[in-house]
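Just the one chain here, laid out as structure tokens, in the form predicted alone.
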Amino acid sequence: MIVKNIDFSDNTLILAPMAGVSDVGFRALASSFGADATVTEMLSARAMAHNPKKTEFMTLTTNEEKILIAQIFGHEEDFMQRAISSPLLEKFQVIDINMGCPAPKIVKNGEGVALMDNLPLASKIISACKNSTDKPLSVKFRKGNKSENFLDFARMCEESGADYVTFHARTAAQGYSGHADYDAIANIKAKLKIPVIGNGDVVDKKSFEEMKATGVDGVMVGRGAMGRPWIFAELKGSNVEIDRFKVVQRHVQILREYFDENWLKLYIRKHLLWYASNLPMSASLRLKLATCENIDECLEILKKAFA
């Protein structure tokens, strides 16, 4: 997939913005696994205008990242061009908008997926938002919020500028719940000039290659990357060998080179728990690691567990 002047490569493979989940060291890792984008967490607008040192830790960045996108929400058009602009964002190839997220708090604010009821003014966002970047600008959205009207509002992306958009095919009712609907990924794919990304129940190969059946011009994972950074060199068939206690080792070490003890011990305790997710491990051991109040205690009993 090339878009602008960004290749993508073939079968592109993109970690999802995910919040809570897709910080600095968890996209090193992905991208270290064969991800080839990866996308920020949720940045909020009108956040970056008033308090930019609030999401500055969430545009941090490594070297192994190779396609760097950044999403950002809001409902207010000067607020989302003054976030475009804002230097956080310079070093970032792809500009994401997002339309998509389900969460009470965002949909109350007319954000997130509460933007698909009111296509006349997300067609304003989009367009002042292309306007104001020469960047690839792209949309990720639902099937709908109060009605299903994701095709109409593909094509308002389309019309409007994006140069591709990201298809969650759920809606904002289902939340994470129930299957993903890919024959409306495969229409609104047959129906866009534009690429679309596939998203959702992407977990292994199966599931994979049943996405790429719909014609897609790529893939987002989301949650079935989380505790598996690795499931990306699994979907592209290389040969990797996977040492999961050196992945959360790495995952920590990253983490540790931009944040303080106190607060990373408390953040780092849910990653442990996904990385625990297949392990054997008693009821006593879980809670251990969702309590531990030193990093490197609870690697060990990480490392103990995956021996």
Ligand SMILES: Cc1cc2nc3c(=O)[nH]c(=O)nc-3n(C[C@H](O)[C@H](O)[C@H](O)COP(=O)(O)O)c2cc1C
Second form
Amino acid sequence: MIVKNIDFSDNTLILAPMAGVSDVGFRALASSFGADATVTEMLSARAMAHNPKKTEFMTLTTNEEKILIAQIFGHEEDFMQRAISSPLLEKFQVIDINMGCPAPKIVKNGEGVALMDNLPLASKIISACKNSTDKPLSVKFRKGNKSENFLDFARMCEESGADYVTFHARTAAQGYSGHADYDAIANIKAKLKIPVIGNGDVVDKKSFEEMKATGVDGVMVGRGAMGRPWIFAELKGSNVEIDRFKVVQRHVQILREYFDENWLKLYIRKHLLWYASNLPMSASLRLKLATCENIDECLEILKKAFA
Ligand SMILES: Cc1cc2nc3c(=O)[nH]c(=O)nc-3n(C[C@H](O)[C@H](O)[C@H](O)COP(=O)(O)O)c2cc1C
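Alternative state: the form predicted in complex with this ligand, after the form predicted alone:
The complete assembly is shown below, putting the previous chain first.
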């Protein structure tokens, strides 16, 4: 799919934005295994204006990433415009607006999925962002917040200037429960002229084929990549050798280039637990990983487990 000047590959595969998960190392690994594009964790437009240092670490990138997408959220047009013009986002080729986050602290500010209940404001934000950049602009949203108004919302995105949309086919109330509604994805795809990226529950070849059958222009993968960024190679049918321990090592190595060891020790634990989740004896392994003193000790434990 070609969006403005950006040439996404056929059947574009995108690593989802995931707050607290899609760090620079994880995005680099997903890219090395075939993700065509990667999205940052959601970046607060207000925080970018008031305290850009706090956001900077989320905008780190490596040369491994191909198409760089920055995701911003907010409910004020001026802050959104300022965020887009921020030097922090200069290197990103695509700007994505989060209109799907159901987290209470976001919704109570009228941001994220709350904007699905306020089409006039959502439209104003999209138009304002569109007027502030020549880069492709996308909007990521859900089936709805208070009502399932995804079709009206998608049409509004198109009319307001979005170059493509990403649709996670669950309502806010569903959170991550139940199954994403692939009929709703096919429905949106049939009604819009702009490209549609389908998202929700792609975890293997079978679900990938089911998602592609909706006719979408690209597929976004989130939780299916946790602890296995090589899923992109599997979905593409690439014959790459996967040394799982080397993947973990590389993840740690990239993050060590940027982050303090004390912070990293606490942060990386969840990733290590995901990497370990499919190993035999995973319960005792999880306990060991959860209680080990430092990263090198954790790596030693994983090395033995992967051997
Ligand atoms: C831990 C976590 C953090 C997330 N953070 C974001 C985010 O920052 N922005 C966003 O648009 N969606 C976020 N999401 C939603 C994902 O991008 C994606 O839409 C959702 O997980 C469904 O896709 P999946 O079934 O492939 O995981 C998050 C999901 C998870 C599990």
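Rigid core here is just the name for the largest C-alpha set that superposes within 1.5 Å across the two forms. Quick caveat, the model's predicted, so the values are computed rather than measured. Residue numbers count along the first chain shown, from 1.
Exercise. Superpose the two forms on their rigid core, then report whether the C-alpha of T291 is displaced by 2 angstroms or more between the two forms.
Key: Shift of 2 Å or more: yes.
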